[in-house]
Each structure stands twice: as C-alpha cells, then as structure tokens.
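Just the one chain here, laid out as structure tokens, in the form predicted alone.
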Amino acid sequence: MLLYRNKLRNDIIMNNQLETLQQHRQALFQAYQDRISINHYLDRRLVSYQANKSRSGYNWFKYREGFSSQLVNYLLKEIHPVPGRLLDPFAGSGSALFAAALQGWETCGIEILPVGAYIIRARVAAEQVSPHKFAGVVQNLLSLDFTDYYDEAYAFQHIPITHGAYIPEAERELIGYLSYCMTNIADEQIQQLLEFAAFCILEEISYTRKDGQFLRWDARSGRSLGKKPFFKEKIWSFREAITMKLSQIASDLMSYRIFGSNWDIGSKYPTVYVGSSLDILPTLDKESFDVILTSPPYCNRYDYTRTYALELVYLGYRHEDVTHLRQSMLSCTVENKDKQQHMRRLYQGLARIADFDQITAVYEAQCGLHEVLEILEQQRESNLLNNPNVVRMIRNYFYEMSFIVFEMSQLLAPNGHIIMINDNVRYGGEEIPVDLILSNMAAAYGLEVEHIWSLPKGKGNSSQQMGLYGRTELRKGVYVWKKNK
C-alpha cells in the first residue's frame, strides 16, 4: 500500500512538472484548437511527390523533397479558385508552379538548390522540342561509342562526398556522352534534355543509393561499411541505364505533351529566381501575388547538399561551392550557423531596419518556442541530446522563418491566401509544434489563420527518439492563412 502510494505521488509530481513545461505550448493549442482540424482528403501520398510518379515528365527524376501537382489543384480549388499570381518561395522542382500555370496562373518561384532549377529548366524544354526530332537525335546518339568522345574538360570536380562513386567505366562513358552533346547537339533544347537525361540516372549508374538525409553505398564501392554491409539491387552500366532513360522521355514526349494539350506555349511558363528567399523576398513588389503556395525545409536536419552530392557536381559544384550552398540555405541541418547579422545588414542595405527589428521581436516573443529551447538546452548541457548543434539549429530555423513568414504576409495582395505544408518534429522527447508557433508568427503580422490542417494519419518519430521517448504521432499538416486587408 505505501509503494503504491509512493508511486502515485510521484506520478502526480511527473504529470505537474510536465505540465510545467508544457504549458506555453499548450496555450498556443487552446489558442488555436478551434482552427486545427483532420481534412480526410490528405493522405501521405499526395502531400508528398509519391502521387506524381504515374506521371509522365514527373517522373524521370527522383526529386523526393516536393507535393504532388493533386494537392496543388485541391488546395488551389478549395481555398483560392480565381486564378491571379502565385509565388512558391520553395519551389523545389517547380510542382506548385507547373500544376497552378496548367490551372490558368501566372507562376513565379524561388529556388536555391540547383538540383530543383535545372530541373524545372528541363521540363520547359521538354515542352519546347520537337518530339520527332529528338527521336531522330536518340536514335543516332544510341550508336555512338561515347568513350571515343571523352575529353578531360568536362571531367567531373568530386568533393570527398561522391570520390568513388562510379566505376571508371561507366564514369568514363558519362563524361564523353556529355562531351559528345555539348559539342555536338545544336538545337539547344534537345541538348539540355540530353543533358538531363543523364542527370537523371546518376544514382542508378552510382554505388549510391539516397536514403533520408544521407547517401549510402554500397559495399562493393570499397567505402566505410557500417556495421551492416549494404548491396543495391542493381548497379547499371551507364549504356543500359542512359538508354532507357532517353527512350522514356521519347516515348513521353511521342505520346503527348508532359503539361498537358491546353498549355499555352511561351505565355504561361514560370519565372524562377534562383538564390535564397531570405535575400529574394525582400526584393519583390508588395501584394503582388494572391496566392503564396510552398513547403519550405522542414526542420528535421535533413542536408539536401548531401543527398543530392552527385546532382552538384554532375552541375560543376566544388567543394567550396556546397559549403557555401549549405550555408546559405534555411537552417535545418545542424550545421547551419546563424544568420542573424547577414539579416540585419540586408534590411539596413534595403533602409528597412524598423522590418529588421519588428520580425526579431516577433521571433522573441514565441514563448511556446522559447519553452522547447530552454529544456532542450538544459539537456544539452547534460549532454542528453544525440548532436548538441541540435538547439542552434532549431532557434536558427524559427529566425529565419520569422523574416520569411514577414515578408510573404508583405507580398500578399488583399483577400489573398498564404498555403504553407509542414510537419511537426520532435528532439529530447519534446515536441515542437512547427503549425502553431508559425501561424502564431502569422498572426503577430497580420494574417488570419484560417485552417491548421492535419492529415487522418501523423508521422511518427525516429526509432531512437522512440526507443528512447516512446511513440508519439506528430501532426503533419497545411496552414492557410488570409490577409483580410
């Protein structure tokens, strides 16, 4: 009876002091509980790029950090049916842009990784070529022996990341293909779907396989094992995996055009910055667009430089380059240094310091944020978190979300809508509710949260975190927020 006893009181201490810590977080859920709600059209599947891959064009990359072009017609449909002017500040391989152009929008996105801009550059070309003259090109291509064109200038720069990455063969193969197209294709938009095309089979030709935020290789590359040897299925040789990529976008490009018979060549192809939206939004003209559409990084330490290693040097990116690229993204690895005085000298080169100090006070004022870091700090102190870079990263994030959630509400025209996909995440066993803290950052500026919608299904947490944690399902979602003046 008395252990009994002893146990309930202690379990009674446990829950006050839990609620303790929580309880900022949890007033920022009664704040908004009558605004979350599970929209049952939403799946995991469409509010990721998985819906896409029956889809021609859509699928001759595996670019797995994007949303399908369904979502974007449903969201579009639901919320904002009148077509006007988009922006995607994230815009990844150009989903958004492509699916709401098809839909009667001007489009225009932002993109830093130049993975996702030549791709949406590739799919403008496909849709400019002539499909009979790239089958004739196909054609005589396929019969060349590409290593009588390798020439040592468009040898690829590899950074430490992707140093044995091919077998010589098939390395040496790839670079007289290119060799070959850049020397020998005139028509300028069957060259860059030449191009593409073996951008688009670097993993398969590779000892390289992408799995989350990492590439692993494979055993026979002769690389660091782990503790458990890892075997692709099937490593191509660079004939067999060129010659079925250029034969899918044949065929694609013989049976129908990939944006669909009503596309109007040449007016409805979007604008695309390539660079930071933390240095390009505050550039762009006040409510100019109606409909602000995006998934930007979520904050899950997930390193895109590293995923997509082979894409950037395959580009001509160095090793200073990716550094610098990694740096210069939205903080979500826990690498990313702070950005705060590259902020505050952009706003005051743009006389915008009042800006400057409005969205860091905004940030500041976050408390149910504000809580996750004092407890995930005081565990970094006790040496409990798996990366003590975890905090910064995460304090990182929010600030620069601050200035990008600022500046859309500044872009927004009136009666416009901002369309945000996001997940929860979870570090320390303490949850933090990204939907919340972000549409409280929108209310602060002036928006009106409309829906915080959750999918029928959250995603769970990693297996350490749940080893260590147990298992809790965090709210995967789309925010929508109005600007009502």
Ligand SMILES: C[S@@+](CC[C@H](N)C(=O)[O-])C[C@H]1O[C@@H](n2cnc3c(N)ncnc32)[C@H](O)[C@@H]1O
Given for the second form:
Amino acid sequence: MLLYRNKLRNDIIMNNQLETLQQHRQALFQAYQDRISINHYLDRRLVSYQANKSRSGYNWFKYREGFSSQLVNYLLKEIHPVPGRLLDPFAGSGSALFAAALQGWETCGIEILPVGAYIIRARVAAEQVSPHKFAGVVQNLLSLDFTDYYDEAYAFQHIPITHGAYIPEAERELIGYLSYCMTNIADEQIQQLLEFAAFCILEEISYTRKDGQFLRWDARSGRSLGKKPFFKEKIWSFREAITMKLSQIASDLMSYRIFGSNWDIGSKYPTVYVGSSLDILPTLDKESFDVILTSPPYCNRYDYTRTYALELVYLGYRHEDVTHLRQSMLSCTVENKDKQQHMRRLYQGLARIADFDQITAVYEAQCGLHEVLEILEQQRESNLLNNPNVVRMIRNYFYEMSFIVFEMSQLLAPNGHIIMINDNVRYGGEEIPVDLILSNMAAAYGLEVEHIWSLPKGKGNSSQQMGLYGRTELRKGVYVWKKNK
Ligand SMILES: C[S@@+](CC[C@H](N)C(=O)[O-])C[C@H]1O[C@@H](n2cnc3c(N)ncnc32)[C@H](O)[C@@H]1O
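Take the protein just shown as the form predicted alone and give its structure as the form predicted in complex with the ligand.
The complete assembly is shown below, putting the previous chain first.
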C-alpha cells in the first residue's frame, strides 16, 4: 500500500512538472524520466549538516552548506562500496572527505573559500592533539582576563560589510584572547584549535546573523536597514561563548579518546587544494579518481563571501580580497561577471583549445537551458525580474558547470561514479531543471546517467513566487553518473 501511494505521488509530481514545462524542457524531462525517482532514504535532515552527530566534530562550526557524514556513508555504500580514491571539487567543510577517509578512502578536496580550508585544517589538528593536554590548557586559559593581552597588532581590519559587527568590549576581549594564544601557546595543534574555537563563535558574539544572501543586522547595532527591526535571540558575551565552545571541544576530544578515533587504524588525512576547481581540475591526473562526490554551489544567489564575511575578516581578508574572491567563485550570485576570457586563456595556456571548444559547444547545445534563458531575457527587458542580473547569473552558472562536468568526466577512472547533490531552482516563474541540464551535459561527455534521485519532498517556492505562480515542487536531489569504459 505504502509503495503504491509512493508511486502515485511520484506520478502526480511528474505529471505536474511535465505540464508546467515548455517544449525543450519537456523533451529533456522525457529523455530522463525513467532515471528520475524519489529516493525515500534521502530526506532534508540527512542531506544537511544537522544530521551530524557531535562525534563527527562538524558542529563545532556551523557550516550551513555542509552535508552529513551519514549521507556520504549511505551514498558510498549504495553506489561504490569498494574504497579507492575520492575527490570533492567543492569540499566546503570537508564532510565528504572525512566521512570517506574514515571508510578507508584516499581523499582529495578543492575549496576556494578559505573558511572551508580553515575548518578542514582545524579538524585535522583536532585528530592530532592530546585531549588531556588540551583540557589543561583550556582550564588555565579561562582563568585569564583577555583584555590584559590586547595587542593592536592582532586587531581586525574590518571591511565595509563587517564594520561595527561586535560590541567593542567583546572585540577587545576576542583580540586579547587571540594575541595570548598566538604568543603564549607553543603546541602548534593546540594553538590552532584554540584559535578555531574563537572562529566558531564570531556570529554568536556579533550583531549579525547569517541569512543566505547577506548578513542580517540586529537593530541594536544601529546598522539595521529593514523596515521591521530585527533582534537576534541572544548576543553572547565573549567569555560566555568562548567558555562554552572550548568546553564543547574539550569534552568531544575526551570522548574521541574514550570511544577511539578511527584515524589510528590507518585512515589518511584528506589532501586539500585551496583555489578554484575551474583552474585546478584541468591540472589533475586523468582517470585518477574512482568516485567524485560533491555538492557545488546551487544556482540560487547565495553569496558565500557575504555570509562568511566575519570569518573572512578574521582570516585577514581585506575588502579587495573579498571582492576578488567573490568573482573567482563559481557564479551563483547576481554580481558574478562572466569568466569566458579567463577560461579561454586557461585552456590556451594548457594547449587544450579543442577541449575548450567542445565544452563551449556542449553548453550551447543545452536547448532546455537556452529556452529558459530566452524567456527570462524577455522578462528582464520588460522589467519583470526582481533582479535583472539573474539571467547573467544562470548563464554563467551553466557555462562554468560545463567545464566542471567535462573535467570531472576526464578525472574519473573507468567504472567510476560521479555523485552530485544539487537543487533545482525557479526564477520569474520558470523552472530551471538543473538536474536534467547537468545530466544532459554529463551524457554529452560520455557518462551514463544512472539515477536522478529526488528527495521525498522537494522545495516549494518563496512566498512571493507562490503568490504569483502557484505552488509546484522543485526537485532537490542527488544525481549519479557512471563512466563505462
Ligand atoms: C554546497 S557547498 C559544499 C559543502 C560541502 N559539501 C560540505 O559538506 O561542507 C559548495 C562549496 O563550493 C565552494 N566553491 C564555490 N566556488 C568554488 C570554486 N570555483 N572552486 C572550488 N570551490 C568552490 C563554496 O565555497 C562552498 O564551500
């Protein structure tokens, strides 16, 4: 009965989706219909970082885009159970890398945002410290008055979007804490972890809250722009927040010791490249990975550089660095300019202009995509879009993803799998079937599209979109592509 109901629901969703799409997207849908299915094992909680248990170490820092280690374990077991070499070209906080490494995989990640690389390094440091020594250092540290150690040399160089983010006393204590750690703690791993603890609480002690496309400011900061004043639940004092974070880390480290960390039975730490996958993927060895498991940025206007502005300033990023970083990331904000010249020069430099031409041709052949772009372009000309640069963003996103999918297909060993987690999106009432367009690119590069799994309940619309266009579900899912030769 349950199976029948699931099938019925599946059919209804598919029919609804089919009716709302125009010619080319309908054709695309029909071409892959038999590969699309709802996977009832996947749910939103599993796909997000919330499902991580405390022992994973990931909830010391809330990397919102991270997926859970349970999801990685499930996907590897289901699709490619024999360990080999695994790559995540959008590694974020390293969920795929650590979960796979614990299963015996040799792992490699690429991440452009220094925030992700910093979290990964802290996680490796955590595996190497002595929990008892760490607890002793923490106890001594918490007896200090951090303002006594304030040193201007360690003060933050704020950028316009973080100016005034902290209560001045909290910022003074934070800087005092950091200068103490940097000058008085000799053990490199412990020092790294202590600094990381401060990194984890920046949002809690600030007037800001991460809100997707920007930082939302509490009305008490005097910087709030919205009509309705916004108040955060609580702004923590530095001492409260750091005491809680250090205690959490110390107690988690102790439980690793009690329950045993798996690293000492031979798992290898992940290798991480810090930079853009667009630049790094073409330089890696062909056919050298058995699985590529990744979740690229979604085509959803999410701005990582604004969301993580406090953390970037903490890491020493200046205004121009942040602006440059935003432009180097995979295009998913309305501010991203196109990277066509950059890509052409890169492939010319690698003497691979034939690949460049093929990648461009595959992008241009995506009729479903160009159908939406044309409709949205008309809407843009009639001033019907919330932001006119959305069209450019979508175009750039798929142009760049064409390079990513091509390079991934080259790096995959025969019988290897690519597993991608991504969301479909909608703009101006038009659904963009990201899963089908990317799968169609993968097929053009010789990969077999094995599954397009959808989460049991897809995403709805924003309330604004719902009012205008009615509610139809957008697929949110996991796609599996295989290299057959
Ligand atoms: C959806 S998140 C991945 C999260 C990751 N799965 C985790 O569990 O933490 C996408 C990541 O891609 C990164 N990214 C964006 N553009 C990139 C690029 N050109 N090269 C490498 N990484 C990039 C973002 O910084 C972000 O961390």
